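Here's a solo chain for you in structure tokens, the form predicted on its own.
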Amino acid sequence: MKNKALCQLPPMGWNSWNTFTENINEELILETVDVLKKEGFLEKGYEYIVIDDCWSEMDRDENGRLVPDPVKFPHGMKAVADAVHARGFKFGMYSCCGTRTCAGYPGSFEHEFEDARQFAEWGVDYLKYDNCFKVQHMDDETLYRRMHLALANSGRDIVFSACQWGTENVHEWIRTSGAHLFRSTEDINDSWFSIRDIALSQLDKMAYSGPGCHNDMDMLVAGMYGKGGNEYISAGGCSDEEYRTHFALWAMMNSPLMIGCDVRRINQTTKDLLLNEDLIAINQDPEYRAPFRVRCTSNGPEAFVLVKFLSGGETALGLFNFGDVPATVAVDFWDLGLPLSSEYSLRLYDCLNRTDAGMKKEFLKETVAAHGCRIYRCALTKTK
């Protein structure tokens, strides 16, 4: 094991679930591999493969050992793992903290430190830690430092994901636990209404997440396109334009950057906005601030302003329009902490258009479309 933090970013990636649920084997997991990188994803941070639920047989074998499905998995895990490394990937795994998983398979409970000691022989980078059939009067904190022990014992850096949905106050209490990043919300599906709600759900949360302690607000559902791995996921999809919001908030509120869909049968729109630099920038900021919300007194109700100081003295600005119609949005540098008598001026530039958005001084504003953003990256110029 190394001597040194994990997860000190967000983590990027891409994991089965809202796609596959139940239908994973191994020939998908590979040919997702080859494809992240034969496409760039991999350049661009995408570096953990997360095989979600429904890996396993039913039962443990006689001597407690969790079994890989021979069907899905012939070669076993060791050998995913291993052919996932070669590639230059991390590898990921799901268990969970009751006696089964959601989906009915064998949970981790009460044998949290074998199964760590099994997930880092097979090779195991980073686990996604459910929170299904927990024991009546078991706390979630006491179960979740308890699989940190195990992982942290286990042998080898494992990154520990708590998919905890925000329950039980989990953002006050979750670093001390020992999980890298936790999951804040319920499940997402692909629907424009599980996006917004999610987003505003969290505004309030945002300054609980940190360097090795991540506010997970779940998968990315872009490009999935109504073809989720169930009727709940699937939920009618979204447009285009709401899955850039999408990807831009998850962006600006230092979510973890997980990809859902079929990446086989990806489009060139959804890989343009996957593979952004500029958005993947402002996530994995090596400052890691917080973003926080400015209000203006013109903008409407459905309209909000997110701002995250980035590194070198730059800043990111979002604005964001959640109502059905366009709607104008506006900030005041001053807001921002940019005094009316300075002698600056913002430079704009562009993220998603990537394009230079000139100077700006004292206040923007502009039209956002319905459940659209706007995403700049601002440079503090001096006026001449």
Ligand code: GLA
Second form
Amino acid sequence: MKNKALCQLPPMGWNSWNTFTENINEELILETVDVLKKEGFLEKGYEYIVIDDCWSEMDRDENGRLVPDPVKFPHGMKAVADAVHARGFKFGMYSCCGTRTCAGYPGSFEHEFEDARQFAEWGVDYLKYDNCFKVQHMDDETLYRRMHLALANSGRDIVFSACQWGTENVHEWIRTSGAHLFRSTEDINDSWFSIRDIALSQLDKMAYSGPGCHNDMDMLVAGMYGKGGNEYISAGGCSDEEYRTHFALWAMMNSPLMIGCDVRRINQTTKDLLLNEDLIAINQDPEYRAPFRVRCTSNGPEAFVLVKFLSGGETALGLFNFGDVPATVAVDFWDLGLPLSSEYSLRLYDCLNRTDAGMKKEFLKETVAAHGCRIYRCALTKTK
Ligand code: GLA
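Condition change, the form predicted on its own to the form predicted in complex with the ligand:
Below is the entire complex, every chain and molecule, led by the chain shown above.
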């Protein structure tokens, strides 16, 4: 495990929290893994299977060790890790930098090094580390550094997912703490408002995300249709149009892509969306450029355009309409760095409809549905 940079691109996988909260067990995890494998999710990059909060007993054992809940995980966590690994996936677990987890189970404060060793022994590849029940006298920077050092010296490569919620200007210091990803907002819920607010809150922080340390805009709610694990998460659900915009935003903004729905009951529309390899390729582009926002004066206040330069000279272009009625969204190619004098046009490929969208010169102007988007992959082509 020496000298290998972990988690250079945004991680992809599945997390138990959004749909199942405390109702987790070995059977659910292995059924989920089997479906993800059978339906081709692993092939597309969804490799981390993360068990969130509520997996342990309420107290540590007499030696101070975390104990898996014997009803939920009767064979222990190593058995689950082994089964997940045997199916080709990586295994993630959850703890907290405070004395208790957010749901009240034991946290890792002052147990960081023994817990990290324990996770390593079980075969954990990814640790989500939450932010509840903190002691008053310590700041997050120190708490997250502690777990980084503990994991980095545990004898196993473990991706460190700091679930910090975006306080204390986390984006400014988190990269120095050793975390590979950092939650930058409060918890998502299954509503358009939550998706919109999270995206808007991170638009000016995108350049803080980069190889090996990713801005985590929280797990995906796509495909949940209001079936969250509690009332807060359920929140009424979204339309397919809104889920499409959600996934496109997370992809373009370089967020980790952690599925949160019950994949055992996934419908074709959600499957097609989450397996859309053109959107995944934008998220996983090896150049890892942060997107930038382009303003066009003719666009209304709730329309905006995101541009992400990709490897090989290509460009991803996202036209977004956050308004409640359809709107025209325009972008001048001048603002992407393409002057008229260049004699180039853009050849567009429509990533959502997965079709060629022809050549455009000088500008693009589209009608975009309420809460909708258009995502293009563009290549420069000589104007005839
Ligand atoms: C916090 C986190 C969530 C989830 C819950 C579990 O709220 O932000 O993502 O892990 O705790 O209790």
